[in-house]
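Form predicted alone, single chain, as structure tokens, below.
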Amino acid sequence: MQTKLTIQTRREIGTASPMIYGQFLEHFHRQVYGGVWEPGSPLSDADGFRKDVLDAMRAIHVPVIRWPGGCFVSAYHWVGGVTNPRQPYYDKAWRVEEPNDFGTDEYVALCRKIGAEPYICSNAGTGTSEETSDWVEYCNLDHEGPWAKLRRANGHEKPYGVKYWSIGNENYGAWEMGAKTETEWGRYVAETAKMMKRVDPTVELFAASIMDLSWNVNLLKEAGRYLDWISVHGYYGGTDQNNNYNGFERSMAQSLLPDRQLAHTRGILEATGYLGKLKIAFDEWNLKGWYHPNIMSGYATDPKDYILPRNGNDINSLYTMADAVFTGVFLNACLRNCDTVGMANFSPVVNTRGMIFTHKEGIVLRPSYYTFLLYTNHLQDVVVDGYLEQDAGFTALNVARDPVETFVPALDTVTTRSKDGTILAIGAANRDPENAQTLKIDLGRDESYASGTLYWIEADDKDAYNDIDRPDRVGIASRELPACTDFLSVEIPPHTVAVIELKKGDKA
């Protein structure tokens, strides 16, 4: 099957952000204790650390690290993880104990390490305004007051500098603690926004949102004036009390979802007369939603009944080539809409539904990781204009509450090109199941390349995984393509993201 891309490089939509390709960590289950952070393991460092985690993290160039949830942070109280001895309590989000042995110190030599910048979600659940504003004086207060020089104490004396922070996780929800109604959630986050900002002024501050013209008008209305961004999220398969996932057509229906997502939260931007003014966070997004069965309803008391259950998330055979593409096409729109969306945050970085698995001898570096790979060591910062002309595509049951077949196409592309002009880079997924796609691409009149790359990655059926006793089933591939002026034709694999690379200069 063909395809046309007409591609415009001097039509640029804008310059991506590299803080689209963000990672978000909480505490639950295995993503820090066992995850990120195991101190006493032969392959952690000496502040135990997973070496072999912060390895994979530095390749995919992690840019920023949402912490600590999620969920989680609604009960959280921070001044628990920062004092000596630590102070372990129940955490009643997940049920579980917290021993707080991680906590902001951990967590930000965790994205010093990598040189991520740290990006800090606080406790608008069952916390305070003042709370939060304390934190903000532990991290960013040179000495004065009791939390900077507790910070010192710590052995800590220059400011950490966190340059951004989050008013609250999913308050919108009845599963969060400390969920509220749309009007006092404008009056909270207002408060709390003036007393982070005299702390620091240069923060920039996110407020949880939702794809809602009245919570939106509430939120703006109260507390706008303070704000940076708008935060909000997205799941897209199945549910908390079960781990049955979409196949893989279904998933590609469901990859039509962030574009139209997209386009609802920029008409709510515009229609509160914030467009252009806020930028939109999608700090938590996977194709898969956590499985935790019997925590947030059903209140089982046994906990082989809701804790046991969790180590499903961490079965490497649910993570195939629809999260892969699903990923590929779910940062297109983030490229494509990069006037608007300027950070975006995995869910989560690693185990349970995270794109990197440890076990006691290593990783598993499941499908999504290798669109990740791609992405940020092929894709360019300038965004231009690519229209897309196709007829190929397949059907599939569509995710409505009463499900019907939708048309899918099968490609989904995104083109950037360096500052420079030099280097002309698209992103494309192949979204047919079992069709390759021939994309001829019209790079426009007296546009010439001297050398070009396809890098795709190569899987040998749509639900191929990685697994601990086969790590190299899904892998990068790449092919070199001819020098090319004003056409080229490259074929796309099925079931795969690939990264046509193309580059002016003399030809080898």
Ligand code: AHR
Given for the second form:
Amino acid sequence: MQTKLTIQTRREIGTASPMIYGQFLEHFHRQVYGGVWEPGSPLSDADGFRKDVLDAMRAIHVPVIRWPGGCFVSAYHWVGGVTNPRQPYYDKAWRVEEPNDFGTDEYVALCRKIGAEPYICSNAGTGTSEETSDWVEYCNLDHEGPWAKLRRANGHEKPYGVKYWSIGNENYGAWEMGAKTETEWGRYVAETAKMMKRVDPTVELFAASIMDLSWNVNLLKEAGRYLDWISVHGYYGGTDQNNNYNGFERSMAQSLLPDRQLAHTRGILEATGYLGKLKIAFDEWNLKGWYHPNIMSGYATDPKDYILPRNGNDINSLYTMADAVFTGVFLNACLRNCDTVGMANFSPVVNTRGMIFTHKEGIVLRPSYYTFLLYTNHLQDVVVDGYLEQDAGFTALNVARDPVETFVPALDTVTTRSKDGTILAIGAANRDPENAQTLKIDLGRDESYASGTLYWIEADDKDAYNDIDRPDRVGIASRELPACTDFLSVEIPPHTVAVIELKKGDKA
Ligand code: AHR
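Okay, that is the form predicted alone; can I get the form predicted together with this ligand now?
Entire complex below, previous chain first.
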């Protein structure tokens, strides 16, 4: 069954920010302790960071890491993480003791080691406007006041220049510490933003948002003039209370949702007059919700009921080609909307539902990692018009909200080119669990390419996964493509993500 992609390389949608390939790191389970940071491990550097994890993050050019939460942050007081000796405290979000050994200085060191921008999410739950603006003082003032002096006393003379700051996490949700009404929220964001900007007017401010007009009308009426971003989140598998894997086909049906969410959020920005003024940060997203039963509701008393189950996130067989293909479709949606989506953060980068799994002897790269490896190394900056016509697909139950049989088109694509026009790179996700799809590409009249390569994630089954005993079952494959003019047909294997990279010849 043929599918046609008609490309207009001169019709630009926008220039995609590399921040779309961002990551998220929270103080939860083994993301920080035993994840990126494991002092004393033979695999760690002198600062305690896992060298294998750092190398894996560098290979996908992580552009930004959002930290320290997530729900964790809504009762986190940052000073405890920069005051020596560090004092542990009880983390009421996740009902464990937080040692405070990993704080702002360690986080910024992590970002510097891999060349990522820091993006700090602040405590709008139990925190205050002053505590948050003091955090900006600690990071961004040179020497003025007690907090910049404390940073210098901690051995960090130069300001960190943290550019991205979020006011709050999901304070709209009853599950969040210090949840707020929309009226309370607008006022808190406005007063906090004002103080943060007084410390450093160059910071870019985000505020927790949801796809709800009333919430955003109030937020933007009160604080829109201070903000640069609105932050939205998305988890689709409904797996926070159960650790089930919905199966490949149902996961593909859920991959239709992010596009709709982005359209909805774009509509809210339009309705409030902020389209083009604020950008969307999809700063927590993943096919799977993190597995942490009996914490968001009900108060279990036995740790075996609410702490031990979190180890269920470490079952690598749960992370299959469904995750990799969902990741490709999600990134395609962000890239196709790059005029409005400026950042997205995979949630999280290490362990839990992340793409890099750590164990005592090394790491396992889960399938989603390879989608990022392909996209960050082969897709280009300029997103152009690519019109996809297809009737291939299948029906599956979309279990995200009210279960409904949904038609899932097989292919999902995004078309990009280099600024100088010499490279064309098409991201193509094939959601079909069994069938390869032949993609007939109309390159445009007189468009010629001297060489090409097809890259794809190779997996012997739609439910294939990598694990400690078999770390390479899923990996990257490639083959040469012929020189082409006007048209090119390429077969995209089933249940995979591919990049078709075409290069013009050397300029005559
Ligand atoms: O399941 C993890 C949580 O999901 C994050 O801490 C929070 O931001 C979101 O609700």
